[in-house]
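Given as structure tokens, the chain that follows is alone and in the form predicted alone.
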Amino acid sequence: MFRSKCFVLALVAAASAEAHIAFVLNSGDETVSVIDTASQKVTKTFRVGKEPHHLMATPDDAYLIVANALSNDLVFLDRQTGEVKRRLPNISDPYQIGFSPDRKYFVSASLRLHRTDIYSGSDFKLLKRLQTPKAPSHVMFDQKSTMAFVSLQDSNELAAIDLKTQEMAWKIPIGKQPAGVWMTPDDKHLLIGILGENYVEVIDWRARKKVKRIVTGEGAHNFIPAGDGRHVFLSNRASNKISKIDQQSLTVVDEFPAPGGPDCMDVTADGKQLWVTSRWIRKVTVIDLATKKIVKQIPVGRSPHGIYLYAHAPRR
């Protein structure tokens, strides 16, 4: 009985300790910074590969995948410790990555090489390589895993790829330098951050038409859900602020400052803090969402880009 109780307590303590960790990709330094989110201090930094830009957990949450664009590989990290567990070579220019919701496909946007690669979601076998000029930037899927949507940053277009046929289904023109792409919870509208301007383009993807512009701020860039099933945050890189968008009314309901070129974001599991990579000042900015005030800026490496919190809010 005593041993059983001790074992349970040990598991609880371990889970608590494991939750206090954040990963930040320093694209300019080819490194990952690991941060203790309780103390808000960097505990270690290690080299991971050339130009790590984006990262995500595997669908089973077993590992964290870091995509190294110039190293042409994927690195699998232990989500609890940051230890490198596996390196998968010959993944050509993985700038932005994503698994389809049904886990059948792994899609990599190769911004530098102007193409989108479709891999098997189970073994990363290359299934199709599609020319998608110019500069495929960010990837999003519909909930039924029928389509992958890719923003084409240098041709000012949105591309839709049919995952079953693995062919380009259609392209439509949108604003200047489209970046982040997000699907609303009702699976009806795509939101695209228009980096070269000051708004989010709203697309009815089934009708293939633009339905609204949500004015946010200069350099509208990337999205992260608030975790409440209704709102999503958008980073505005040039105007140094965050917009909070209601995905039902498709309007901005709040905004607050985030200095230093805000880029990627994550929300803590309790929904109280937003962690933002400040791309131009080598810091991670921690914002209290109740007060909309900056509570901490944590020095990291050059050009911090992707960020991932082990204990994060729901991705919806």
Contents of the next structure:
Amino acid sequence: MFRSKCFVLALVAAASAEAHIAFVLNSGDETVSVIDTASQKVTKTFRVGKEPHHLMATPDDAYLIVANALSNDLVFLDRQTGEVKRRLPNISDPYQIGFSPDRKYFVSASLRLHRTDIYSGSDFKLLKRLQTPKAPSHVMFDQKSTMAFVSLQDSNELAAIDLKTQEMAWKIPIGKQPAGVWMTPDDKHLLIGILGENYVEVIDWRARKKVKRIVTGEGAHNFIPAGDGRHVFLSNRASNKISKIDQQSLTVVDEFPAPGGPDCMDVTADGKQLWVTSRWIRKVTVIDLATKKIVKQIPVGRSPHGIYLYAHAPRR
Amino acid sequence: MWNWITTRFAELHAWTFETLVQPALYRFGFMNWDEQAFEATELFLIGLIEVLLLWAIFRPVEALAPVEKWDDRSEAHVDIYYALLSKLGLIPLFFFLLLTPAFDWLNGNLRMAGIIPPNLEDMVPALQSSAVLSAVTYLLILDFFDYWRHRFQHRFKTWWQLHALHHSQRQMTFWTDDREHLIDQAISAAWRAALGLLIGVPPVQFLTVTLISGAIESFSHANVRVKFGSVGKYILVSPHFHRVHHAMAFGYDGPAKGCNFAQVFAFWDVLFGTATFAEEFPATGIPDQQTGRDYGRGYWSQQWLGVRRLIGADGK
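Alternate state requested, the form predicted together with its partner chain (shown: the form predicted alone):
Starting with the chain above, the whole complex follows.
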């Protein structure tokens, strides 16, 4: 009885410890800041590689993958401790990364070198390297894993890559400097943050048509789902605010202040807080979504970019 | 203290970028350059602080213990323009914009051929774990290659026609370090970019190394009677050591007589047999200046005469 109680207590303690951790990639410092989300303090900072920009969990949630663009590698971290478990070399200039929903493919956008690479999702074997000029920046997939959509930041286009044939299926012109790409839950519309303008372009990707512009703020940049299956947050880098978009009505339903060049975001598991990397001020900004107030700004490294909360809201 | 300084600097950097630079990028449609512009803003501010510090420290030292005293310092003044153009980042930015597309094109095509240029960290993993070790290593490597670049500037007659501009200063001061012909600076930028491609110099280390070496090289040109002692003279390039390199006639005059080519670490000259530890503080300049050869007084006349020397059009 005593032993089983101890076991339960240990599990609770472990779960509680797991729940209180955030990872921030300091792209200008080659480091990762690990933050205790309860005390909202940096507990450790360690070097990870050259220009770490984006990170994501493996589909089985076993590891966190950090993509080091200039190191040409992926680093696999323990999601609970941040310990480096494995370094996978020869991944060419991985800027933005993503797994297709069926986990068959791992796609890496090489923004600097105008390439998009398709790897096997199981063993990271390179399947295809595609020339995708200019400046492929963000990646998204349809739910059936037939297409990878890539925003081409310097040629003002959206590209669709057929994952089966691994060829460029089509490209369409879009607003100035497209950045983040997001698929609505009904798998019908793509939302694209137009960094050089102040809106989100809505695309009916099957018809390859622009269907709506949602005006958000200057420097519309990147998305993260709110976790309720209906709303998505968008960072507006130049106007220093976050827009909350209803994916059904395709309208902005709320706004939140986010100073210092908001970039990547994550939502806490309880849906109460939004954590945002503030690129220009070297901080992570924590926003209370109910009061719309900034509850904390946590100093991290230079040019913080990707952020990941261990206990995050569902990615829907 | 250091933490206070870096925090205030980060605030200044963010304010300058968000108030002056980013609105212009947005206004004129260059938001795809915002991350590079953010880094360029940092370089400009660091350069500004560096220039002020160099002036505040080295100018009084030059006044206190000069090698030469000049009633008319006008010949030295043009070097201030060279220093400001380089240290405030205008020249580096120009060559970055000029060379980056070419090197990215080469880099991208190497990858299409299945070749990922190596990273030094792949060969020496310890560099990834220590920022200090990494900075010292890259300082040594870059300085080693700069030693050889400098030797070639003297060894090859065509290249010397450009580099002669640097040596034509007869009122050598700490501003003289950046007195270079634009074509010579383009070659240097390409030299370093090639090295970056070869071993993957991390941007953060490049910045650190540039700052450290820039300060040492500025001091080595100062008009001061400073030697680094019986041990120090073999390690770091002192104003005395470098003045001997600039000495009229024997410091640089052809491959047989050239000496003291090192930029930061004097031991490269010791190692490769080109060190000269003369006792005196010689006069600087080029012998044919005494027989009337004109190297120009203003920035543009010096640049133009450099081109004429290069194509053999100045009749000498």
